[in-house]
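Coming up is one lone chain in structure tokens, specifically the form predicted alone.
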Amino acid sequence: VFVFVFDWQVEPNATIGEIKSMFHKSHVLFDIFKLFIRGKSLKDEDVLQHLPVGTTATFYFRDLGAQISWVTVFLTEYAGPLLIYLMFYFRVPFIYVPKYDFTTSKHWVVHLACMCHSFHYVKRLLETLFVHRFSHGTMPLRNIFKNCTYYWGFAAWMAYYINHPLYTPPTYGEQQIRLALTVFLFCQIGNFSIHIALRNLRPPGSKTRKIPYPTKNPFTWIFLLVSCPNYTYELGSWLGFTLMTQCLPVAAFTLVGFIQMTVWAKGKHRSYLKEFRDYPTLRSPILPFIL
């Protein structure tokens, strides 16, 4: 943390974006930070006059060290999985023995979840692109390589065993694969819904933040449980293929998916109910009345 005296006056309804804005013209090595003023994170949109200080004020900068955009990092993360999965799919050399190479499965299941594990990421892209709304610019830079460890690493230990040719369609065949399939769409619709719900509260180029409620969608009503249904549908996404491919890879993933989510949810939670002193109190963070 670096401490600094400035000796410049500022008007009273001066931002601390503002404020960060003159400090980076003056101190160029620094190029992305938080401010702080006793021991409080400053928000960019705060305002000076609204803030517990007097006519002279101390702020500490934080310099947060190298930062990647949020987007690189989710078009990263994504796109990985989306390209390491083909490559098993089409059974590319040195992936199993070489007489496998470039042949296909004989069991239409595997086809299908070819399908829908490209499907799931190429939605992630595309909303990464068009859809989702970042509060924040920047993540720290080691975040790529954290991520991306995870997502790819899955994603090869799962397509490894669904596209083995040795691999063998679910215990209860058809039957199974139609319900998890189904499983599948509905809670990919859902994640969607939920996504566009959560980018219409916010106004382009705006932080404001507002308590989400249900939609005429009947996808989003799920907000009148859950605080987080974005998550509830990604969780059912993964537990619907699953039940499709009858893979422990597979289910692995989902576990630690569902992990990690949890702690997400939970925060989100947290967060919501501090901030909004009317927040439905008959939500819970990711599983109704569960969780």
Given for the second form:
Amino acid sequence: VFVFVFDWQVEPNATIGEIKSMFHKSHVLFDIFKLFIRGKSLKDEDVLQHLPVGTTATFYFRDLGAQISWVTVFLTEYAGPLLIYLMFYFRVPFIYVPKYDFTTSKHWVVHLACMCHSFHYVKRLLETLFVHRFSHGTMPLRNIFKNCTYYWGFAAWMAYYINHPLYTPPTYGEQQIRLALTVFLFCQIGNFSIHIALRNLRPPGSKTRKIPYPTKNPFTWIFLLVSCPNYTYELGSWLGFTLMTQCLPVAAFTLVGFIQMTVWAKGKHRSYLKEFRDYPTLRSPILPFIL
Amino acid sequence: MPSSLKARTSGTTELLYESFLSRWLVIAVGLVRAYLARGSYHGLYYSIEKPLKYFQTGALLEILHCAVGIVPSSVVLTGFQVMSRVFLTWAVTHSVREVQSEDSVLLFVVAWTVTEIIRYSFYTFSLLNHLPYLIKWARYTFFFVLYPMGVAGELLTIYAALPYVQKTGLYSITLPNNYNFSFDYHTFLILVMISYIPLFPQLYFHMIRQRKKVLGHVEEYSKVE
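Could the form predicted in complex with the partner chain be given as well, to go with the form predicted alone?
So here's everything in the complex, that chain up top.
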């Protein structure tokens, strides 16, 4: 625990952000940290005179450790699966038996699956660059290793079987694949609609939080029943992909993703309830009426 | 852990540990008797096969104990240890008949037996608030030899099982199949063996640290006096 005593003259309308940069100027090694008063963390936008301080103020520091920007993490963790899957699709050497190198699968569902998988991750990359507005600038550095292992590892595991020379197409053939594709596309559009709706809640450069509501877009009407429909649609997309490929590793990936998204959805739902007294009571975190 | 819960469960827990203790004593006695009867230590696994299976599997309860808080050990470490023992008992020794007559099996069975007898005595006496220093000392000292002994026995057993697993394709799934999935138990066993490299030192050093904490106090007091 560090104890600093300062004798700075600060205007009452100074923000926490300004105080932090004043501190950083004199103590250069401290650049990413959080300030606390009475156990509550402070945002950069908070103004000094609105805080519970008198003529002197006592701030507590928490060093957040090595950080990395959310955008960097997202771009890295999504670019991996895109490229890795394609390596398996094109049957790059040293993956399968040499006689299959650079051949393509004879099953058209395998080509379809590659298109869907690639589309999904291209969409995510573009959303990261142009759609999402992040609340936090950074996250702990170790997250990038954890996240990339998860995304890249699962992508390789799924892609290995789908593009394998001994791959078996779905049991119910064209019917199954058509249904799966419909579900997948429906949920991709849905997921994108939700991302746009959430972006429009927040003016550029701001970090305000508002309750999301259904818009004119029918894909957003699910907000009536669910707090985090982006996760609902994401689950739907992967269920579609599982049905399309009939591949156990894909089912496993869907399950693990669902568990993680449920944890996030519950957390978000709880913070909505805490922050907004008039939050709609009909909504569930991720699955209408169920979860 | 809330003291009310502790009071309610301590009676049953003591009985439970005494029963666990006596079971491992049964195994120990079984081993000794079989050895004396046969005059050699080959094939002693068969004389204690059934009790070993049931008691080691029963140890799954221990994970629950840690989770509920009756025992102060960590859930993760205990869970891991119990899982690895259950894996060795059922998925290796029971499943691959050919390794059951290996000496390495005896090595880990003896290591486990001695460890568990000391450990359950420790827990039982602790709960009764009458812990002889000897038991505490033994619990935090014998592991120096018993851990490596057990690990050696386990690794040698898995290694011995490898050729039979590969030959028979035990627990393995091959392509093509309707769920587009495959699993090679032979490779899996090799990965398990490799995982001992990062994991065993962590457990070993954890025990050494625990030893300093638990036995260190007594040495300090005696210095003061």
